[in-house]
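Listed next as structure tokens is one chain, alone, in the form predicted on its own.
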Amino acid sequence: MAPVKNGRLLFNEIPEGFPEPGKTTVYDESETIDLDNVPLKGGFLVKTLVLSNDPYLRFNMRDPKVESYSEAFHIGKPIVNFGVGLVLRSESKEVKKGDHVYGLFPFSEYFVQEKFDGFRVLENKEGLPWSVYVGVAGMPGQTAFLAWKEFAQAKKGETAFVTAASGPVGSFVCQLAKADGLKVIASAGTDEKCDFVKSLGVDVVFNYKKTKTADVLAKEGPVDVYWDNVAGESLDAALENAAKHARFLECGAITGYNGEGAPVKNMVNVFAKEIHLYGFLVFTLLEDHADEFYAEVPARIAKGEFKYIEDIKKGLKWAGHAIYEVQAGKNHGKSIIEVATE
């Protein structure tokens, strides 16, 4: 077989605000790959099927000299995030041709993975769409499920507040909180998103762009468990309206990723109300609980126990647009790039 084009989404420059498609990221088709003869070096060749688009990608669009928990993207190299792909060839003992694998993928149509470390072969006994494995059964779902179990200390009758509640993490958290018998307050950024959150059985749903968060919490709180995906004004309102010994699960801070975050003024309540702040990374939680997650969650999704919605862009060339939409809050549901079908 003659070499084929290998489309890639390249990181082109560090953005000052929102990442702009065609400027911050560039879709490139100049590279080709010989699928039959490309050296595997003991690894395996992957055809990318779906890629995850998550808020934290903006944080990786920084100067590589700035160290943090996740590696910065490098100019001229593909964006990297979680994906699912089909193994076309393999020299690895851990994976064979025809397997489906999950792990950190370069945003490219094909790639050779030399080491299996960090990858997982997906069994998918339930026959779920592969997109589910980068959403509710992937890193976002793992974040919600494992951190809620580890840190929420939820008690029936308590009140939880969840931000970015229509997203893949927030919507899963809402369902876990309701299953534990909590009253759930949730915010989202459009009326359409609020309608989806209401369909999850959430008790109080509001559009934070139309209604002030502090006013809702003052009326419906105090808050015993706060799941924070946004920081800024919502975090400040939660601190102001927290119950004694509240648990704050600090998952994300998207309001500050693009330079527009609001300052937090109520930090005094952390000690005044003896609030417990839990910061966490899903990768740490997975070290001991990955098998437990995969044994339980996909089966429950297949049974319809967890609702989810997806916002799918078809074609890698649209990945830059998808990244911008997540940062600007224009997506509705888990943002996914469908690169190819089998």
Contents of the next structure:
Number of protein chains: 2
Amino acid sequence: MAPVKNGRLLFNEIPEGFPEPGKTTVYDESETIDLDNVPLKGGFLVKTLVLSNDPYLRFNMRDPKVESYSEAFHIGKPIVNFGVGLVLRSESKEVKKGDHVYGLFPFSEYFVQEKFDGFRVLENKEGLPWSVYVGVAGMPGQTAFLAWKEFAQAKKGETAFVTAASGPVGSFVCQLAKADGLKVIASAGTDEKCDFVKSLGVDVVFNYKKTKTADVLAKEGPVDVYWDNVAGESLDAALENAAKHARFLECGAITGYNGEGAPVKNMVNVFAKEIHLYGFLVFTLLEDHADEFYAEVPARIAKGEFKYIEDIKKGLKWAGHAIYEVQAGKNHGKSIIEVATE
Amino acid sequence: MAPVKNGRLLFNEIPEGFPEPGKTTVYDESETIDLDNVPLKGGFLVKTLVLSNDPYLRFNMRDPKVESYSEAFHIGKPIVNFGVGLVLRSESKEVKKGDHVYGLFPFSEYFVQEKFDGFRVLENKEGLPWSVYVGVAGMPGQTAFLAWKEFAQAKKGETAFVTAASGPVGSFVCQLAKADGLKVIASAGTDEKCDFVKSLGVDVVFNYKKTKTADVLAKEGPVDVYWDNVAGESLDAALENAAKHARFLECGAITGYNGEGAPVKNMVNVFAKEIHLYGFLVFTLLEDHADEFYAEVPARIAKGEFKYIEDIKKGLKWAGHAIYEVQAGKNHGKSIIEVATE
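What would the structure be for the form predicted in complex with another copy of the chain, rather than the form predicted on its own?
Let us now look at the entire complex, which starts with that chain.
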């Protein structure tokens, strides 16, 4: 077979505010790949099926001199994030042709992966859509499930507050908190998102753009467990309305990614209320708990125990637009890029 | 014996900034007490010997409608804080005449304590000065010793950063960190205070009013254990220069007590570096560990293992001035009010 087009989404320049499609990222079709003959160097050739689009990507669009938990993107190279793909050829002993693999993918239609490290063959006995494996059964689901288990110390009758509650992490956390018998307060940024969160059985749902978070928490709190996806003003409101011995799960800070987030004024509450704040990264939690997650969660999703919604863009060329939408909060559900079907 | 004068330091009005002697607090000599005949109601009569003057007192000079971990002072009533006194008479089965007791005292020369709860009879087999029992062997020492044990998770070769390092808490923490084999960076607000901290064997000492904390930490960090007595700018610098998996011991926030402290801008580091922040109050730690503390620490102080300095004001009438000095950082060593000798 002759070489085929290999579309890629390239990182083009470090953004100052929101990442603009065509400027921050550029879709490129100049590369071709010979699927039958491209050298595998002991690795395997992957056809990308789905790619995940997560808030933290903005954090990697930085000056590579600034070190952090995940590698900065390189100008002129593809964006990188979790994906699921089909193995077309393999020289690796860990994977064979026809396997489906999960791992950190370059945003390209095809790629050769030399090392298996960090990849996983998905069995998918449940027959879930592959998109689920980058959502509620992928990194966001792992974040919610493993960190809730590790840090929430949830007790029946307590109150949880969850931000970005319609997203794949937040919506999963809401359901875990309800399952543990907590009263759940949750915020999202559009009425449509709030409707979805309400459908999860959450007790108090509000649109933080219309109602002040501090007012809701003053009325419905105090908060024993705070799931922080946003930092800034919501974190300040949670500190002010925290219960004694509250646990704060510091998962992300999207309000700070696209420029300076609101500074936090209420840190005095941390000692006065004996609050513990747990910063965590899913990568660390996975070191010990990955098998446990895959053994339990996909099966429970298949049984309908955990609800989720997806916002799927078809075609890699729309990935830059999808990235912008997630940063601006314009997506509705877990943002997925469907690159190809099998 | 005829009634004697019973001097008291009264809380007079809620301050907006620093607590001013004669305005925020007023020394009052209008009360008398008949030491032989004052009814004890099943309690005991105490002659106050020493009173502690701690930064957190400012936190209690608030509108009593604002609930917090310790009771707000009441206008027209004495300031309350830890003290050591001599029991003159007793109807209580827990204490007898001649005992020395430690507990929360009203700032008055004499008082009747009806309930023993929260008080402790000090044996003082070591013959330490009573002032030590409100300092390094009292609440500040308990704060340092018990929280370091509980939360620091210190490992030899790591780096600690301690703020307010010449105070009774900070200076004890510096010594505990050195004993655990850590490199210790410490800040204080005058060169004289820095000299004392240096004498404790601390590796890097700086005057934060002359040198930028962020610059020192960028050069000498990253910080694995941060002891936060101050919040604001120092906390921000520590977040920026934290090591992965750093532990922050959130002990106090003096920069926020006398007006609005600097808001914290770098909270994004909490999740990105997987930092854990532990807010705590010594009262909670004491519930399980008080006996352990008294069994170990006074003896080690007597052996000279832990150094401390005291700033003693003689006479209750100077207590209001002493309170101002601590809030303004003008004291040098643990601030003590010596009310009487035996």
